[in-house]
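First, one chain by itself: the form predicted alone, in structure tokens.
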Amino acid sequence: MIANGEIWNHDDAEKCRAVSGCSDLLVGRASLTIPDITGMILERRGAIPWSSVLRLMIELGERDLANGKWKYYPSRLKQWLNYLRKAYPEVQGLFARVRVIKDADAIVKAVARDQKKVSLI
């Protein structure tokens, strides 16, 4: 049996295990909102930094574009950014800039510009 529901950090995972009696957990929306939720739960730590999330976005974009998924990339990334807003307030500016862009290459470039800005800080 597997338990799930409102698991957003290590404490939530422990509470779910205690209430359900299950040792195995399913993490749903939190996995879209916090890319390293499993690491947070297992290692009892906070979320990965925004700069690491930006790096993941660039890798996803490059992979999708190389694999011919460029038609789907803009909408997929925008959906992901929308989820990320819950855990990362930094996403707000990027989301506002890319939500009107329809071209996959332009979105990848916008994310790369944000990554450069973050690395300068």
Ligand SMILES: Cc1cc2nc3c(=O)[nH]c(=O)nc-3n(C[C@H](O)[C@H](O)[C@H](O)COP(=O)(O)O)c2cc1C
Second form
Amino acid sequence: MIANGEIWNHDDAEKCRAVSGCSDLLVGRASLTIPDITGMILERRGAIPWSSVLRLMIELGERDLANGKWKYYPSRLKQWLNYLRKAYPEVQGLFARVRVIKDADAIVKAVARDQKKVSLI
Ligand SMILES: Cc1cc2nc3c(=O)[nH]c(=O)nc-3n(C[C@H](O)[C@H](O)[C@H](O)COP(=O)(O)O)c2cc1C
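Let's see the other form, the form predicted together with the ligand, since the form predicted alone is already up.
Starting with the chain above, the whole complex follows.
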């Protein structure tokens, strides 16, 4: 038996475990909102910084495109950016820029430009 629903941090996970009696939990939306949510829960720490999220986004994007997922990549990434907005206000500018781009390669390049800007700060 696995419990899930509205787990967004360590306290939510503990509460879900206590109420349900389940040893295993499933995290849905929060895993898209906070990519490192499992580490955050298990190690009782804050979310990874935006610069790390951007690095992960580029890695995953390059992997998707290398695996021929051009067709799905733009809409999937836009959905992901939308989820990220809840935890990372920094996503706003990137979301606005990427929203109007349809080409997968151009989107990866836009993310890479943001990552370069962030790493210069
Ligand atoms: C991107 C995404 C895909 C999901 N796909 C499925 C699915 O295929 N089948 C299913 O039963 N639930 C699916 N769910 C629902 C989750 O398993 C979960 O029940 C729901 O998101 C509530 O948990 P949460 O509050 O942690 O998001 C999906 C949720 C998300 C966010």
